[in-house]
Structures are given as structure tokens and as C-alpha cells.
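Taking the form predicted on its own, here's one chain by itself in C-alpha cells.
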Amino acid sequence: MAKRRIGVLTGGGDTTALNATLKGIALGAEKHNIELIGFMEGWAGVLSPDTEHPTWGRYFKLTSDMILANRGGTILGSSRTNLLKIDGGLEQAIDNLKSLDISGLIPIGGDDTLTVGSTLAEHVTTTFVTKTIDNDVGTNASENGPIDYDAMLNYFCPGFPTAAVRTAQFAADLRTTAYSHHRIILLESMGRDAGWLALSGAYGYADIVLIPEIPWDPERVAQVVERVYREQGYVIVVASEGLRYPDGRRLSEIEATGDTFRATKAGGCSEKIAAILKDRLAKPLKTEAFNHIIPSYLCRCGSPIPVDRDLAISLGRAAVDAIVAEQIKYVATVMRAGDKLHAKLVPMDKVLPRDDKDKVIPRELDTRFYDVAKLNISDAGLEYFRPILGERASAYRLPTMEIGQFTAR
């Protein structure tokens, strides 16, 4: 009898957990005498290759042993080929898999990558492992009463960790340039649709939090970042760069090359916000010292976080559990209970909610999190990251100093 087959693949932007999510994968497809197939670039990997793109369609068995659990990025390669846009996409896909004789495919990846997931999984046994800096896939908890952590689904998708553990660090090494030399910067974090990576600025105490789910109001923005100014010397804005007006527009946007997915991407916000504080506060303040930082691809490098690394492992082996078990149409979510963190498989359509048109709904930030008041993290936001990223250390402060000055001639 042949050796049962499934396969896996990688798609959307790479993060630091993508390989941890697939070791677990292979661990748990060894456990079972199962053949991993690992398909290379995506969505692409499933697609029959043609003259224009010679490279489609690249597979291999994938064991545990090339795996690093610790090395970021994917081994797979990764793009954002969506082949619900290809003229026969689906259907080649679907032929492809049958023709390796795949009985069970797990999809890693955000929101676009397990839109086309859970239309393939009408037609083929699929289970998913969520992956996205941006933390926008999940459910949050119910409005309705006190924040039940544990209720939320999909804590928080693998890769997010590290990302937030960067941001936050990122925060709170500007500051001893900020206030050496009384600057004021803007640091510019991803989350196209959610504020949840630059929310977790505030866990390196960034003075002021900027997300997509509050509208842009330079008004109240410059008043905040004045009266900071006045009381410290100095300011460290965190801006999501999907950072929006009231009428939903992005402040910044750029083409996304190579996107199958969308025409544009959000980027760029934090130049355009330190020209616009520069303008309405340089002269009250006296000061020119307006900068943007802009991490990028340092979020999303590099080796993961410990917990986000073993849940990540935890995720993939539990994927494979459930196509053993004919879970399918499940997702490998990280629960909370109590101060645990935990894999948890999840019916899809509970994780997953689609809009009209079978599009993956993003994960907003859930706002209790965030003090509109004080354009910073709230109590109850501090606790949401207090199992992720630990006990939020002491902020430093500048020393109390008796400052002379020479008399004025």
C-alpha cells in the first residue's frame, strides 16, 4: 500500500516563524508515517508552469531534518500569486494535487493566502496554519461584558511575536537619540489593516500610538506631541502604515509590484506625518528636528522568539493532527487559558469570516485595547501582550538635574 501523501506550502510575506510552522509540520508527518511534499513559492507551487512563468509548479518531499526551527523565513519560498485570479487557477491546482496523489494540503499564510485556502478547501482536504506579522487573522472576544482573553481565536498568528518584540525594542532604542538631541520621530510599523504590531510600540514605551482603526486627526496628533515636547525635550510616535483618514483613505499608499492580490500596499506614512508636524510645530517648539524610521524587513527577519518559535511547532503538528483525524475545513490557532498559551484546532469558518464576496475578513484591533484619550496603550491592551512579550520592563527616565545657565548679555 503507497505511503499517504500531503502537502504544504507558504505564501504572502515571510516572517521569522514560517520554518518553526513547518518543522512541526514534518515532526507530525513523520509521527504518522505520513510523506510531506513541500511546494515552493506559494500558490505558484501548485500551478502548472507556462512560458511566462517556467518556475510554477516546484515541489519536493520535505523531511524535518532541513528544517531549522530556529532560522527565520521559509525554506519554501514564498509569493503572492493568487490563483483564483488565474485563468484556470483552480482547476489546474486541483488536478495537480490529484495527480501527486496529495490527500491533505496545509496552507501557511494572512489573510489572502487562506482566502484562496478556504475556497481550494471545497474541493480538496485542507487545514490551515495561520501566519502574519500584522496579527489580523482571528476573532476577537465579545464587546458585550468584561475582555475574556481566552475567548479570543487565534491569539496571535506566528510571526507576530517577534515582530512586536522588535517594534517594542525599536521604540525604546530611539528614545536615547530622541532625547540627546531633542528630536521628535516617527516609527513607522507594518499592519496594512491593524494596529496591532504598532500597538505593541507602547511595550517600549512609545509616547504616542498612531493605528488604523482611529482616523487620522493631525489636530489632536500635533496637540499631543507638543504637550509631551514641552514636558520631556523629546517624542517617539509609533504610525501603522495603514494609518487612515475618516473617509477610510490611507494617508500613504504605493504600487505593490508583483501582486496578484492587490494593486497597492500601505507604506509610507511616517515621512508624510513628520511633514505635517514639522510644518504645524517647528516654530512653537523651536525645533527642526522632525524624523520617520521606517523598520521594514527588520521586523520580519531574522530568528523568532522562544514562544514564538514552540507554538509555531505546536501549530504545524497540530495541522497534521487534524488531517489525520479528518478535521478538515480547521485551523491550528494559539488559545489563551488563564497565563498558558496553547494550539488549539478550530472549525475554519469560526477563525476565518469571509464578507460577501468569500474574502477573509481582517482582524481589527480589538480597541479596549487602545486609550483614545491618550493615543497609547490601554491597561487592558498591556495585559493582551503581558503572555506574548512577558512582564513590559521599567521605563528609563532622565535623571533630576539642577541645570544652570549662564546670564543672558
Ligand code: F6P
The other form holds:
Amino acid sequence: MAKRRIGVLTGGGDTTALNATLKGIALGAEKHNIELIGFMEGWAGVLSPDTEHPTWGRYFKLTSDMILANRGGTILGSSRTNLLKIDGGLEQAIDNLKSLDISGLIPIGGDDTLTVGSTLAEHVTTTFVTKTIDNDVGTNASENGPIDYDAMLNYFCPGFPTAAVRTAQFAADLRTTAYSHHRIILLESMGRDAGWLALSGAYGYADIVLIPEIPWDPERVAQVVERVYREQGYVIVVASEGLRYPDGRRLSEIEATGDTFRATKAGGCSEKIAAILKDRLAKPLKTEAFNHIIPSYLCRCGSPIPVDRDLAISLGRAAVDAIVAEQIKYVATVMRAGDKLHAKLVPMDKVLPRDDKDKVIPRELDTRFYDVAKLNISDAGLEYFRPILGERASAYRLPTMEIGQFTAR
Ligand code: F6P
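Structure of the form predicted together with the named molecule, given the form predicted on its own:
Everything in the complex follows now, all chains and molecules, and the chain you saw is the first one.
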């Protein structure tokens, strides 16, 4: 009897843990004696499997020895191809999968890729694994009563822990230069719809964190920046690229080239905020040193940290187990149990809430993790990060330099 065949693809922005998930899927497939087909460049590979690719072809047999779990990016490449926006795209993809004898598909992606996947799942056996440094796929714990961290469905999305560590490190490292030059530095984090990644800057003791879930209030932000500057002589602000005005518009957007899901993407708010703060505060604080930094892909590239890599491998294995057990429309999900994190299969509808057009709704940052008065992380937020990043290191202390006075401590 011919071996069973399943397919896998990676769509959307790359993360450091995609290859680790692929490794888990390949190991799972080998355990169950299943042939694994990797489609190149997300949904583009499924749409036109016969199109020639410069190196690989649009699909190929993927085995575990081909995949390095410690290497970031994705061996399958990625794209932001929206099958649902291409005339006859969905039907073509279903036909292609049938003619290749693919009896199960595992799309790995964020809200866009999984929106397409959840529609395809009506026709083809499909199980999902999430990924996104934005950490915005899943559902939060109930708002009633104390926060039940164990009830979060998808405690984190693979790729997020590594990006969070990087963001925290950038915030911590920028202190020395901010201190040395009395600078007010705006560090812009990715996260087009949610503030999870920006909040991780608090792990590196950012003085202020600005998230899309709390509308931009220049008055209030300038107040806090001024106070902190007078206290310590420099300020680190982490601003999410998704930051919004009270009417819901983003502070800044740029063209999204090569993305068939949207025409514009978030980006550039840190420059805008630096200019606004300079306008308001240059005079009273007697400084022109307002800067902005956009690390961008530096948070997505390189190798995954161990917790990211290891959970991603477990999720990949779990996704294959689901296909074998005919648990269709399931998501391999990260769950917390006490201080530990593990992979669990959860029905799609519980993990991927969808709107009336069937689009997966991005998960906002749970605002209980944010202290609006401090414009910074709350104790509940620190508790969220603890099992992922460990205890927050003790504060990174520099002497304080009050205006007109130097006090070393
Ligand atoms: O979706 C993940 C993400 O990292 C967003 O935070 C960001 O806006 C977007 O990708 C940008 O990615 P690209 O430049 O690849 O379109």
C-alpha cells in the first residue's frame, strides 16, 4: 500500500522558530511512516505546485535531516499570498492537493495564513500550528475573576519568546547610550495589531511602554517622559508600531509591498512620536536629543531561544498526531500548567476566533498585563512572562543624573 502523504507550508512573516516546528512535523511524520511534502512560499506553493522554483520546485519531499531546528527563517520560504483573493484560488488549491494525494495539510502561520487555512479546512483535513512574533493568535483568559493563566489558549505563538528577549535586550542595552548622551530614545517594536512584543521591552526595564490597546495620548506621554527625564536624565520608551489614535487610525503606516492581504502595514510611529515629544519638551528640558530606533527584522532573524525551539518542535509533533488521529480542525497550542508550558491539541474554533467574514481575529494584549497609570507592565504582566523568559533580572542600574545636579548611587 502506498504511504500516506501529508503537506506542510509556512506563510506570513518569518520567525526564528519556524524550522523547529517543521523539524517536529518531519519527526512526527517519520514516526508514523507518513511521507511529508513541503510546499514552498506559503499558499503560493499550493496554488501552483507545478511552477518551477529556482532551487527546489514548488514542493518537495521534506525529511527531518534536511531541517536545522536551531536555524531561524524557514527552509520552505514564505509569502503573503492570499488564496481567497485569487479568482478560483481555493478550488485550484483543493484540486492540486487532491491530485498530489495529500490527505492532510498543516499550515503554519499567523492570523492571515490561518484565515485561509480555516476556510480550506472545510474541504481538506487540516491541522494548524501558529507562529508570529506578534503573539496575537489565540484567546486570553476570562475577564471574570482572578487571571487564570492556565486557561490562555496559545500561551505564546512560536517566534514570540525569541523576539521578546531581543526587544528586552535592546531596551536594556540602549540605556548606556541614552545615559551617556542624556537622550530620550524611542524604540519601535513590531506588532501591527497588539502590544505583546512592545510589553516585553519592560523586561529590559523600559521606562515607558506604549501599546495599541491604549489609545495614543501625547499629553500624558509627554508628562511621564518629562518626569522620568528630570529624575534620571534620560528615557527609554518602547512604542508598538501598531499604536493608534483614539479614533482607531494608526499613528503611522507604510506601503505593504508583496502582501496580498493588505495595502499598507504599520511602521514609523517612533519617528513621529520623537518629533512630537521634541516639540513639546525640547524647551522645558533644554535638550534636542530625541531619537528613534526601529530594530524591525532584527527581532525576527537568527536562532530561536531554547523555550521557543523546544515548544515549537513539540507543537509540530502534536500536529501530526492530530492528523493521524483524524482530529481535523485542531490547533497545536501552547498551554501553561503551573510553571510549566506544554503542547496540547485544541479545537480550531476555540483558538482561532473569527469575525462574520471568517477572518481570524487578532488577539489583543490582555490589558490586565499593563498598568495604565505607569504606562508600563503590571505585576500580572510580569507573571505572564515568567514561565517564558524566567524571572526578570534585577534592575539595570546606572547613576541618576538629575537636571543641574549629579548624584551617583
Ligand atoms: O505579522 C508579523 C509582523 O512581524 C508584523 O509585526 C509586522 O507589521 C509585519 O510582520 C511586517 O513584516 P513584513 O515586512 O515582512 O511584511
